[in-house]
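This document starts with one chain, in the form predicted on its own, laid out as structure tokens.
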Amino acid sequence: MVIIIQLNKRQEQILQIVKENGPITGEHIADRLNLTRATLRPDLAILTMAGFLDARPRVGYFYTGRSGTQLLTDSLNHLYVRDHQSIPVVVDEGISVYDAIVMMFLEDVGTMFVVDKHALLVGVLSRKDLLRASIGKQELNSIPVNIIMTRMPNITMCSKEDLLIDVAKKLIDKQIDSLPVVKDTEKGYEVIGRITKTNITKAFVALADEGY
């Protein structure tokens, strides 16, 4: 996903003037464009807030040298899991496949996290796992989910301090829909959240709506 900051013609002209003549005051930029300082004030504010320009009192405007792609990268490097994670759906490793199917349907999720009696992560249960278990004539009420789940250490996880872009790369690389957000304890991993493709998409769309 690549989002490019769109500048209007006048903003492009301002950038070019500052590139060639910076540091330069707002008054001098306005003179070069035959406009008033008040007319340029919104454009200068946008370019400064977006990171294209830097302003210093009594000195003027500087060009930061950063491209739209670099600014996007800077913004992505400030999106953390902790700010975008959602509530996890957790099940006990002893429940039946049938009960897990019902819970997944009621919670409307694609992945559930399986924990042991100490509430520590021991497995991940996906729709595909449950679908495979449902094929055939097996008695789903008698099959515990720990028989069909993906077990540790084959579980991809993340922490609340991870960057959202790094988690997105993991989801793509592993071709999965969500990751458990875990807290590392002395006895194992405690599930404290989940991060999904939907969480990430919403975060990136919000970033775009902010002008990036």
Ligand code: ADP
Given for the second form:
Amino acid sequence: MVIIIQLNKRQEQILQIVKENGPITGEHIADRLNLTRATLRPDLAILTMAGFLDARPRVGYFYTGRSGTQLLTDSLNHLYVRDHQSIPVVVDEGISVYDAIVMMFLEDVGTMFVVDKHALLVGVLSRKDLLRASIGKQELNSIPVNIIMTRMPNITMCSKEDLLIDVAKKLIDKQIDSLPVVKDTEKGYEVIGRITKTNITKAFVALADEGY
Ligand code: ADP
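Could you output the structure for the form predicted together with adenosine-5'-diphosphate, given that the previous block was the form predicted on its own?
The complete assembly is shown below, putting the previous chain first.
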């Protein structure tokens, strides 16, 4: 796992020296900065661990040519849906809008996934879908959710092997809050998880925290 760090002034100086003079030994870097080798050791360890520098025994330090942005991209390319997904809240397509509203409060989620009697994905229910259905004089107890849900094939989905960054792009692109994580079976899609904006925000914060 690549670590994202905020470089301090001395680390920036070391990076500059290695960029211009590498390969260069720790001893020589220390000389240029008028510091001891021991003082520099933690900085060199951080720069090497974070992937900015490469160290070769008896040769010295090389600049890897990877910028902070590239390192961030590397890190994002290691975040997979399977490690960040939550448990999905699934309802039967026959339940009423009223019951779905109650369920949404009880489960404390913003989106629920609707399945048929074979437990295969048929729809998505968001807060606004339920609010929209509640406006007017409809009898909420007698309207099934499959009348008001967003239905297949218009559902944006992902698999647990997808990258979180690709899910984030889909959420932005489609202006939605969450995606069902599905398993593709011969009969249809089984819902095995959910990814929301919250999951992605948490992963992003965890990534930043790892650097400190
Ligand atoms: P909210 O309605 O609470 O703002 P969203 O922005 O997620 O929540 O939903 C907006 C609309 O998009 C709703 O009609 C919802 O049914 C639909 N929707 C939500 N998630 C998906 C999805 N993964 N695929 C297709 N449509 C979706």
